[in-house]
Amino acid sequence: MAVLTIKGLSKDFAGQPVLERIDLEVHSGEIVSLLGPSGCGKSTLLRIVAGLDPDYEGEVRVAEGEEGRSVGVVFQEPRLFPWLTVRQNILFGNKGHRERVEAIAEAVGLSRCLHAFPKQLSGGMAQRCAIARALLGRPRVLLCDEPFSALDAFTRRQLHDLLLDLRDRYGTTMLVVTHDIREALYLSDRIVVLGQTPSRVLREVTTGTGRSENEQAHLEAEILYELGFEREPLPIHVGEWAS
């Protein structure tokens, strides 16, 4: 079932086209990554889905959540209030869900930090708090705008695994903006590759499971080629690298 449907989405800034007739469906429990060059409109598309930018052409539909909440948003920076504790930050905008704070804090690994203030948290822990806040109201779609770009590689991989665990635990549907091809390959069920502005969908890649490292590397090379950064990769066949 499609939880998010985008049809013919186009967006201009001061008469300059940024997005041009984007079509996309994201299904329940699916993680889809938007991948493309800087400035191609990935974050703009996310803001439109979040309802933060109503000035566009086309159709955007998000299925209503169990309690009326359609989307949650995790930004590049945690955007925590420094004068509020972790518990209070998670509850901000979610006052009707106090009974879930302990459960969501446990799910993101913050059970022992609920009384801490943001200045006492590492970057990774602060982003866990932002994820908990976005999920507390049980949104149908979690929108993630490069939420791990400022973190070191080790912390980033920990949070990749956290997102996958949260999807398995809560069935959360996610739309993730990233510049990182390997991040997209690791996280996603599908990758939507966007081109330069005016941005169109160049390709959709189904990542699948059980790929060898060589097959993953080949898929990465194909995406780079689609974005204009590499020569055309050589063809590969499943099982070719098995030995």
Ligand SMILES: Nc1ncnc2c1ncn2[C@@H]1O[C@H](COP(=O)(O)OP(=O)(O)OP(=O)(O)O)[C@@H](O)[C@H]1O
Contents of the next structure:
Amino acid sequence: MAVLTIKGLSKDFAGQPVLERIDLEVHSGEIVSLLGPSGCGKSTLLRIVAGLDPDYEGEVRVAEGEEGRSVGVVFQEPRLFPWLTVRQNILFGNKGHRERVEAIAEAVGLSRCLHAFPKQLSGGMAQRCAIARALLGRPRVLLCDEPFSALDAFTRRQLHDLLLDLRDRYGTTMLVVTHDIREALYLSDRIVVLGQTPSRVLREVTTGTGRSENEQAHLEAEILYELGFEREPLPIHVGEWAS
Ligand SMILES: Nc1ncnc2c1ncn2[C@@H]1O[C@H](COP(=O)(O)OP(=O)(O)OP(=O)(O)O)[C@@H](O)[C@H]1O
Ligand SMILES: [Mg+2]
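Condition change, the form predicted alone to the form predicted together with the named molecule:
Okay, now the whole complex, with that chain kicking things off.
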């Protein structure tokens, strides 16, 4: 079932086209990465889906959640309030869900930090708190705009695994913007590659689990080529990978 449907989405800023006739469907429980060069309109697209920018052409539909609030957003930086504890930050804007705070804190690994203040948290813990806040209202879609790009490689990998755990636990559908092809390959079921502005969908890649390192490397080279950053990759050996 499609939880997010985008049809013919176009957007310009003062007559400068940024997004051009984007079509995208994200299905229930699916993790889709949005990959594209800097300035191609990824954050613009996410802001439109989040309902933060009503000025666009085309159709953007998010399925209704059980409780109305159907979109949660996580940004590159955690955007926590320094004067509020972790518990209060998670509850910010979600006061009706007090009974869920312990469960969501446990799910993101922050059970023992509920009374801490943001300055006492590492970057990874702060981002866990931001994820908990975004998920507390049980949104139908979690939108993440380069959520891990400020973190070191080890913390990033732990948080990739956290998102995969949360998807398994709550069935959350996710749309994740990233610059990092390997992150997209590890995290997502599908990668949507956007081109330079006015950007269109250049390619959609279903990643699937169980691909060998060779196949992943080849896919990475293909996507880089698609984005104009690399020479055409050599064909992979016949029989090694049927896509
Ligand atoms: N509020 C705005 N007013 C005018 N132009 C804007 C505005 N927001 C974004 N743009 C322009 O729209 C284009 C897309 O910006 P956007 O931030 O969506 O790109 P992005 O793909 O998220 O880039 P990055 O990967 O660097 O975060 C850019 O050319 C940007 O300058
Ligand atoms: Mg951006």
